[in-house]
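Let's start with one chain on its own, the form predicted alone, as structure tokens.
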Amino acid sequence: MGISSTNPATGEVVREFVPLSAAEVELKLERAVATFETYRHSPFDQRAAGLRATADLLEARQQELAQTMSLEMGKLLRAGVAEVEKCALLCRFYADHGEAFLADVPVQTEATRSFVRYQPLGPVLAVMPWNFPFWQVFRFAAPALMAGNVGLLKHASNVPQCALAIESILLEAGFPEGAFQTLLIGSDQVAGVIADQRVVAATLTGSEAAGISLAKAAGQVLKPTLLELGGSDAFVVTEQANLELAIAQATLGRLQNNGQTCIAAKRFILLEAIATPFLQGLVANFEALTIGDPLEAGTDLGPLATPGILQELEHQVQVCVDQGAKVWLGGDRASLQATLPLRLQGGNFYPATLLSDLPPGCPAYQEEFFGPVALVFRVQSLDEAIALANATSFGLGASAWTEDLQEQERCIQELEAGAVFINCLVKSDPRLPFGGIKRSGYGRELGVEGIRAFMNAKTAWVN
């Protein structure tokens, strides 16, 4: 696979890169190991200062960085700004709390003194996706660097300029050369990096197939991994919901980042009593959207990141329709393309689409739809809603919309997911652990769990 920046709104190739040679990768691995041997002993206040300086640089350059995201993967400009601001918040969070998270944990035993000490492991390979090209990386990088580890980034091949910008910012912020390096390599080179004895662990955010490939490669050399994979999050709405709030948040939850979010609301499971007004409100909100260039302030929905993602989504929708699904709106890419300005007609645009009456066995039940397509299911009871929400191989997040306390508790207890949000969209927050169960992956990022993910929890016993 080539490494290039291609504007998804126009199809124009902005810049191309030559993948690193084996010799160039070797130099980066040598530098990572050499840096770790000294960086692991650096004081916490020095690491925290680096993260705070990183946050300052991110905020100072937020417009420039957001534009790079728009040009490489189609993110709305204002969403890119918000992503950069969230990365700065994350850096400051670990700068403020990292040392306390990694302090010795005393344990009462018959020893004179016994405790757990957290120590960094070494160079960690991070394989990251394009959909949040800064946030996903910093979600790994900020806690890893605060913990004393060093990072090697294999970013998605369609966002190389984002990858290089992150490395440059961390270096400018004062982290030593070799503490965080970008590897401009293809997917076929990843297994070789994992197999190298100098790389001690790996983390991946991405597709189920990518996660399986990385876990297999790491398992063959007995290296720990953390995987955050796909999701088909349920959005359960009962008769006890604030319907106006649920409809507004459903629109945002399905269409944020042009629908390309692992934790996006994808399956809308509606109790029959509120299904019709909910659908009517969602249709009205979808119809009011402006589709166009993500760099323009008035745009609500931009392009999908790559032609391959567009083709896959179009195929999934067509299979559902062919099997009997009802199309409330959207689903016709050709008609949308014809309405776009000429310069955008080569872009990866797909209309906001809403499907209901989905027949059992169609892709909507088991596949992740990575784009602006809402899948609507009607049910007769909360029991049926929870059963349907859980009837998937994914388990990343779920949200439930109800003012009833007993219904809230049931959803928290019974929905099978790494996170359950009540009357709020699923989101990642630096203060809380983030990750999935089932085929959505394993391990946790963020919070105290995130900074301890790649640490040796060493038992110490002193008599």
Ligand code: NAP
Second form
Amino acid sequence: MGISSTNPATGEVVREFVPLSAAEVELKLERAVATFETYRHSPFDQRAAGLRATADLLEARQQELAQTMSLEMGKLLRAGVAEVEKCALLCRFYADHGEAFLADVPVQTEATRSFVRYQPLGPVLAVMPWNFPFWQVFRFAAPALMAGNVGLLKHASNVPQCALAIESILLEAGFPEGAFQTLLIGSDQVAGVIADQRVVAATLTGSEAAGISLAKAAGQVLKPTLLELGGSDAFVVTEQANLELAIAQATLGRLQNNGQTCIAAKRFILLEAIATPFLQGLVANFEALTIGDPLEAGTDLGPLATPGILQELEHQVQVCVDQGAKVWLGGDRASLQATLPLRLQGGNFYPATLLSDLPPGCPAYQEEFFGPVALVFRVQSLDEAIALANATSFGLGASAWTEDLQEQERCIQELEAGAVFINCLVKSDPRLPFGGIKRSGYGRELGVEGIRAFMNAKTAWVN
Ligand code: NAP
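Let me have the form predicted together with this ligand next, following on from the form predicted alone.
Every component of the complex follows; first up is the chain already shown.
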């Protein structure tokens, strides 16, 4: 796939970009390492001022930036505005707390004085996905810049204008040239950048396949990595749930970002007693959606980001149906397409779909469905619900819906995931660490853990 902006609502290619040549990449690496030599010594106040200026610029341009996201990857305009606002919040969070997070940590030993000091490592490569084209990048960039590292961004090939906009905002906010650079390169150029001795570490948010490839390349040159990969998160609802709240949040959780969120509720695991009213509520909400152009204010569900994502989702649903799954609604792309205005008929639209009675062994049990498809499982007990929730190779974030304190505690203790949210959708929050276990990846972004991710935790011992 080349590097280009293609409107997912229409299929129209808006702009194409030529990938950087080896010589152009070399120049950027040289600039990164030269900038790091001075930037690492810059005072925290100066870095914090850069992040605050970044937050101001993001807020001032939120409409324009949200529009770029919609045009490149199909996000609803209002969701894009919310994403930009969240990035501003994140920048201010690290501006306010970064210095304290990185202060020396005294440790009592038999030394006169012993402590841990956090020092930046150098240029870090960030390989990022298109689904939250600003948030995913800022989640890396804000703590990295506050910590004194410098960043090199290889963004997904379908969001080059988002990638360039981020670079230009950080520059305009006062960060030195070379502190954060976008590399317009294909994924085949990533291993070469990691192998370069000037690059000290790499982080990737994306699919398992990409994570494996990056970790392999980094392993060969012994460089640290952080991986934020896929999820097939459980949404467990017991008899003790506030059902109305659970249904409303299930709708939002499954459909936000047009169903393409790593932490989206994907597998709905329902205790038998509440399964039928829950299903009826979800069907009613899905039926009421307006599908269409993400730039239009009345749209609830936009297109998928690329034709590839659409084909994969359609295939996964078809396999489940062929194996005997029950379709409550959706599942038929052709019928939806025929109802769309002509100019949207080349877009990557897929209907909100709800499947239940999923036969064991079908893709719904193990694979991530990256689109507006809810997979519903009925179980007889909380034991069975937890066992099913954990019976996946992923472990990113699970939610459980119950007012019962004992059930809440069991879910927190027993669900295998990087996060468990009770009576709330799983979300990322600058104040809390974010990341997965099992094949959802390793390492943590955000919070105090996030800013220490690419630091040398240097032990100091003084007698
Ligand atoms: P993807 O295909 O893995 O792409 C992600 C990034 O990796 C892109 O920049 C892509 O570049 C690059 N890439 C792909 N193959 C690569 C390779 N072999 N070597 C090096 N880089 C490579 O993933 P996606 O389809 O865009 O994103 C969806 C996936 O991301 C889902 O599984 C989702 O759950 C996951 N995700 C996880 C989180 C989290 O925080 N855990 C957050 C968001 C998304 P090109 O575009 O040039 O191929």
